[in-house]
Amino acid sequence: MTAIAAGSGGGEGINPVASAIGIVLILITLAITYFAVPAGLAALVGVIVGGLLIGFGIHFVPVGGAPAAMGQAPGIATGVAMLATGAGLAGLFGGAWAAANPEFSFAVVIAAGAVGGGLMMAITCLMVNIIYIFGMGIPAASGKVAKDPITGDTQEAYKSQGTEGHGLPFISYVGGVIGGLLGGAGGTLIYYELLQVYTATLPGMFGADAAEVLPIAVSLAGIFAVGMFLVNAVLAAYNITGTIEGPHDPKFKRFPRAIIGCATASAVCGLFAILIVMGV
């Protein structure tokens, strides 16, 4: 049983028992960190918050899968986990660049990661609509709402018969950018918190200067950050189960389950990522 377990009907409700188990696991990981390595407690909280941002942000991303590739459904023609990982990696590149500059504050580092993920999604969504409109000759139309929640444009008149819509309506485009911003910020937060732990711990472990172990610290933080992003992306994708148009899609209401699942997974993964360099 998992925190994002759903019945065959695909309801949006939270499983109370599974959610309670997840919360207990989070508290256990925090307690272990507090007593074993108190210095890593703040980092673990940051990792958990980063996982929450990733899980929540993925529900904004418009994913249409194979039907979208044939113009039979709105969204980007790929899977949830793959698209979210691309945005997360773009955000990590931006965040890692900012984190390498000691003059940049914590807020600037997280903002750089968010901008990287958001920019990747903005460009991707733009190119998707260019291909749909000018390459396939079909307009953007949603099959979930009668009017675009932002622009108020009607959708039914532009939706081809026998399809669930196609292309990326404006609300889906905006949702994709928001998802990229949140995913990039969450992935960067995980990377930054682990980097602080490693840069403070590895010099003592290796008996070397901070500058000498910095490449190892950066590599470890990057590996764990990418790994945790993939874990959270897969959990969120399992929660969505298929395609999603964006924040206006009924499946968006399932995000609380993903938040609990991603927080639990991030807590467990973050605990191991911290303990592995603490000599515990």
Second form
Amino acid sequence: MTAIAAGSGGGEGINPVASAIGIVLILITLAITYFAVPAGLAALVGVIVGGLLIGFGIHFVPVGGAPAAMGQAPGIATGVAMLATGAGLAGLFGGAWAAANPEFSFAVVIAAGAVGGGLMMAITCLMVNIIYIFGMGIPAASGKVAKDPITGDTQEAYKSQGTEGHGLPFISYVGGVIGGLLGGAGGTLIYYELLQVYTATLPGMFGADAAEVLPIAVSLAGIFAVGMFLVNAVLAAYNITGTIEGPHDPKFKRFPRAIIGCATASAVCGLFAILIVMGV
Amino acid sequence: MESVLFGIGVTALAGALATIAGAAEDTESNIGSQGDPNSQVQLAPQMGYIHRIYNKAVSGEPPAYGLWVTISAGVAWAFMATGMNPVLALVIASALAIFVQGVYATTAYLGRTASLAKFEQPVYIDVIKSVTTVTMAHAFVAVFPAVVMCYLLIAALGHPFPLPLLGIVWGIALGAAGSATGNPFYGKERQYQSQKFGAGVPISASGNIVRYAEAGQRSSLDNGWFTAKLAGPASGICFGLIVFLEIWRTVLFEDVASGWGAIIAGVVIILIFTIIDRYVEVWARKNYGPYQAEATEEVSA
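One more: the block was the form predicted alone; return the form predicted together with the partner chain.
Zooming out: every chain and molecule, the one shown earlier first.
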């Protein structure tokens, strides 16, 4: 996992050797799961998809770090991994709530998680712009594009001298919401898949009723979902290296290698999460 | 009907608690200089600007608050498992978590400031004495309502997560919301008051933070006084809205269209916020206009 992240670091393109190793690792984890816990194979696929959704989604989140806090760069003034995790976990909160209701379908649970993450980002992005505009008197301006790809607003004239832009232009706002939606959906997918495995296997392992082990299943799935969210968020943050304005930022093009990295990391983490119900 | 009314009441209470937590969180982080602008506090002595600003940012706000809220939630959960009254358990657990925060704040300030010894930045003992206790007090005001809110979500609304896990989720979200909303105001408006209002701080001015208050040298207590007026409440509204709307749409619309009601309500709320954001953005462009390179004021000042 670490070797792959290190191998693909630095450049813009995909490292073919590292990618091949990653894909082989994913296949190995799938094979081990198939032989050790056959019932967990579908869950592992779900975990991998959830991980790559998180990794992809994080590239949409506009993060400006410390320069944004000084109005030196556009974006939200915090770290990539932290903000995306906050949004994703807000989504997981809603998704886990929906998953507890047996009447709800798989699609409802995932959509509930996605909307929870998107809502968190929508509110946060709006409040960021309100502070910039009404607290600091600065209009939003992007430093990476001449025109906003959605609204067509010109950017250059509104940029303060000596800065790379400031605030959240509309494209960054939309990117933030999309990132929250994808992160919330990915985190909830991981939780949901692990919960299915645990609720199916734990009663047999402990020799207890399904209702008795449900709190343990929920807690385990939740802890693994939070942990894997952080793994994927940090991996994607390393891919971004510092700040990103959103989908219009040139750094956004780096997402394919984050997807491979996150899928591999999620596969390995997911394997361990599923192997704990082997009963050994 | 009664259950819906009960749910709405709990939702309102949770939203109010979240608002208090968010406002106190941002003020605490500004007094302790833990948000992203801390890089400027750390940088200032290297640029020759000795200051009396506290600096405890070893990690960012979201993981730090994730830790403190989770400690509090975990200890409260353990107390309640032994049969302790929940109110007492939540208060004592929050107080214990704040002692961890106090130790963290002291060691972080000493460590970070001592690393600047070669730039002749002193460690001020009176700053440790006065500021540490104030950040601890604000941290208590942030952590306690956050944990009570988590407890409410489980005890009254039946969220499936155990209390410590919900503590991680909302602790990190609390730090993320406060750090995103409050930081620019502390970073730009407070630390760079010598810079022109209505413009970002030029990169060349990095580290040149404002170090003097109305009477004597500024300490981090002045930062809390200043940012509590806008950045704190804004962070509170941000986190309060997140918690309130997230629960509100679920409590009211979960039973509509076999679960899709809450999702549609969420999408509608997102669209409303998007429209408001676009309106605010256009308003700023119309009213402020393009950036004017200052020719007279700054040069003559």
